[in-house]
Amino acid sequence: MGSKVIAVVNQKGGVGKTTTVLNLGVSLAYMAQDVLVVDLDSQANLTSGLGFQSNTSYDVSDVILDPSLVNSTLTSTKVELVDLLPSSNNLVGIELLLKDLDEREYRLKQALHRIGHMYKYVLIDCPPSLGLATINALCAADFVMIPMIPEYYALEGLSMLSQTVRRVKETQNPGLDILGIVFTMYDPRLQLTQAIVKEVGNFFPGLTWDTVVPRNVRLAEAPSFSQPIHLYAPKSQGTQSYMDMGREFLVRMGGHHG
């Protein structure tokens, strides 16, 4: 039985993708699940957020060019049961390097296939674009998870993103499904927040999660200390939200295990 692969995608930057991959991954590990987090963003914020400099011998760009390097690239982290596939700014030119390769949309899938037996869940932190790196994630994934801030412009991006997911599902990865939309930087006092949440719920019935991640100073600070929120501020509301998200994740995944 291989792992379940979840691509955490939004072509907008600054919506909490990296924070979600990191802290959801740690929550799942706290619930005794083996987790691999994959940093597919050239800014390497997930890599540094786990305390690694992006100068490890291999990184995810090497793996995409040569999937057989995946075992040598896996890095264990300070959180038990969480491993990392690190990134670096080598990823910047990856689209050009991939352009002429065979199976260029499936390189990450081939790599993850080699190590699928080692993990229960693989969470992929995608770059803020719908380029070839993100397409690699969507082709490798069983599910898409979309973090979004409940603001007006987010809705426009959401329809574009769901079109991309649908296109990949139709042409490259028939098993791909949306696992859900998670609201981040959530401020319940804003009327707009409620309106957007309602509208997204109408567009995607059943897909908006109950767990929301509030605007939280501790969550914003944690990455600069190279720590997941659980280690940086265990009693914070941010930690509580991501533990709730972990529980909801397991329930929703359970519903998909037919």
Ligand SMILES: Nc1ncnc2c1ncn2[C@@H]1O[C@H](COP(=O)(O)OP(=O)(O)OP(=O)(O)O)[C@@H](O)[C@H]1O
Second form
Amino acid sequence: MGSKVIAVVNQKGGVGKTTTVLNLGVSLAYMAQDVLVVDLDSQANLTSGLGFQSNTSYDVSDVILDPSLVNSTLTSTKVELVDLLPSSNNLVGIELLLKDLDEREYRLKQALHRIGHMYKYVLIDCPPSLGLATINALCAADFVMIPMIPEYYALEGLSMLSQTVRRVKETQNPGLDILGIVFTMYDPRLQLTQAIVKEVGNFFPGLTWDTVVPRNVRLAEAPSFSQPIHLYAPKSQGTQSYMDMGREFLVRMGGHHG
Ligand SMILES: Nc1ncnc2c1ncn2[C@@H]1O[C@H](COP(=O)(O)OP(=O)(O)OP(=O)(O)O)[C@@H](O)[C@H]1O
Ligand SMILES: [Mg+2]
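The form predicted together with this ligand is what I want next, because the block you gave corresponds to the form predicted on its own; please supply it.
What follows is the entire complex, opening with the chain shown before.
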């Protein structure tokens, strides 16, 4: 069977998409799963967070333009069982370039199709927008995961995000499902937190995960040392939360296999 592809999406910036792709990916590898993490953001935070310089060889922008380059773009990382499809700022102009190409929404899907046998899970780090890059991720994905900070402004973007997922499901990718909402930078001392969590739970019944990731300074520090939290601060709350998330991920994926 091919790999399961999970797009980590939220058009709001700074909600923990990149942190989640990196550290959930490493957690799954620690649980003996073969993982590919895909950097689909021109900011290339996932790429640099794993210690890679952008612009050194092929990157995901080359793959979008020519999906047959995917094999020569895969990079192994310092974490066993985790490979990376790197990004660079070459991705900045990609939406304009794609406009004139055939099947512009399915470029990433075509690329991942070529390597589907190599990984159990593919986690895609999306940029903070619902543009063509994110649409490529949604068209390639089996599931959507939405990291969210439980604060008032989180609710604003929710309906546009779920409408976008629904539209892609209806018109381009009928197999697409939401795997869940994970709360990040969670602060149980804030009274508002519980109210927001409840409201999001009403909006997405059954889809808010038990695992929450508290604000943890180690998680914020780790990228500047080019390390996942597991290597930078193995005993930290951040590591524990992301290992919990890995376990819940496998349970929820298991439910989807029926
Ligand atoms: N649980 C956490 N506690 C503290 N800091 C965190 C936590 N999660 C992420 N961060 C930090 O918050 C910032 C934003 O996180 P991250 O880059 O993962 O968000 P993002 O959604 O990918 O952002 P963007 O939309 O810009 O791509 C980063 O500096 C990251 O290190
Ligand atoms: Mg990011």
